[in-house]
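Next up: just one chain, as structure tokens, the form predicted alone.
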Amino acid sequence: MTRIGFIGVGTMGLPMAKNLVKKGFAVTAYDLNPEAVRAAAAAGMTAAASAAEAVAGMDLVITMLPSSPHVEAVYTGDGGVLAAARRGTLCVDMSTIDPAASRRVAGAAAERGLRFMDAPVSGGTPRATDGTLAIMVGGAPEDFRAALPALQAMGANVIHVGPVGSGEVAKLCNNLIAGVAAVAVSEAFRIAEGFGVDLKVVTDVISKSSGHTWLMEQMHPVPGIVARAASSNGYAPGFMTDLMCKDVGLAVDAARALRIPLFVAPAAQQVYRLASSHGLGRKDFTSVFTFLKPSSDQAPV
């Protein structure tokens, strides 16, 4: 497969699509944001004026969108992917959405003679840029094999998890942990800061202790600790607070449907909700550190 229609060339989608171009794939790009489409064209992609135009005649369709409603609208709506793509086209949704939504789209695609997989990613903008994302795939084994060259152009670890929806399950579990970890790390470093301890020294101690996390190593929420972390770059996303709130919420909803009790994840979700309401929704989710600042000395507690 060499011709790819890519829908959603925003913060994550654009660097992912750029890596496809670098690997020799012919990419036609579409996004609701005209500026994003212009950026894609400047990177060597063909600009499309609609989702239908982006997917017509393509061998592979990739979507990278914010939420379940966006994905379902792009695939099943008027002028959407399922109506415009030719029979037999393989569609790969790389968004992070409700596993049930992935299965609904897969069912609608099958009725139209199209193939569908879910393949959400982890690693944020830095790894999307480097082409080193972790990609968790749900779909038929033969579809996985067909999409693998394109997926390997965007990710260093491409894992077939199981049938459609399985990739989303793995991603929700991952983001539940990452979302909770960002809050926990932020809380811990606010405590260390409050006692006046050097935060770089605390980082060094924890990096060699049981509290060490990948998030602290790669995406430290304290500015100036990790040079390429969002925190050291004005908390530019990265992965937005609103999206982390959405993903943790999806995990909470899934647990509720499965009748599994959760305690820490719902609390973290509310922290992200509050951070968003205080203007951090479009900042990187590690900006939760700035939200968790100490209260005034004049406060009663």
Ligand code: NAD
Given for the second form:
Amino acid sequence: MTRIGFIGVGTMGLPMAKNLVKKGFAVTAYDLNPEAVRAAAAAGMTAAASAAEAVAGMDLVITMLPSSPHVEAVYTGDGGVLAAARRGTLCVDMSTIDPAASRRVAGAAAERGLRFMDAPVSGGTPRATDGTLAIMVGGAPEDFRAALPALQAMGANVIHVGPVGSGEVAKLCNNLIAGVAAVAVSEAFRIAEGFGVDLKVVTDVISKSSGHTWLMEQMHPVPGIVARAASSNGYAPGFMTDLMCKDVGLAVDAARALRIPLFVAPAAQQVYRLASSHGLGRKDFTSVFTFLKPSSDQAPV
Ligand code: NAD
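Having seen the form predicted alone, please provide the structure of the form predicted in complex with this ligand.
Full complex below, order starting with the chain above.
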């Protein structure tokens, strides 16, 4: 049986690790948050008291952490994965981070005789729960093949994009589009609302027209239209505004380094940044709809 050390059993990591348990993998879990570790233990995982304990003697290490600094610290910091895992261990980071950070961690892993891949995911908590995530992988072909059974326990579409860092590149491109789409759909529906048109009917029309997006169909920012959407559940994440702000920011930074002009993504990033400043950072990112409110009737137009 493949033994897996899983670090970061939060909103996404917990349901993903649960699917590994369901498929017969022996999972040892660690998270900074003791409540998350308790939830993992209740779901049949072995609780670890540190990252080092979670990865010692494991065949596979999986990490699902918030952002680049967390990932770099967990792998290369004191008592981190690279110091504690045995030589030859395959490490798969499924967090959404800067592709350059993935490459740095891969380099440090190789120096210690460990293997590393990036394998970020798309689909949010519903697909993490169903085990039907899209998983985009950057790494050596033989490492991809070795990790495939575990990745297929968590995802329905597991795609090898290219060498280390490539999975993150695909993910940043995807989230740039999703982040912009949530702002665009929110703006459009504020206009429809302002005219007093039935928002369900507008949704039906758009779903059969050129403005249709997966985001509107699955994660509609207006409450009460898509039952499973975070908006219909008080904007509980789902995918937090702060994480979307981070992801669009990673795309903006990448474009800057590549000297590619971007207009729409930086604007969307600032909308998420402002929404976060106004208390929506830990709500689902589709809560931008609640932030993009009309100004008062007295305001001159
Ligand atoms: P989350 O904050 O709910 O989970 C992250 C977990 O990592 C938390 O439980 C936190 O306590 C833990 N953690 C942080 N630092 C740690 C450390 N040093 N050691 C051990 N544990 C540590 O976030 P999430 O929503 O699960 O997102 C995780 C990653 O997945 C992010 O990179 C995010 O961008 C990406 N992602 C999220 C979604 C989504 O819908 N939530 C979808 C796709 C991708």
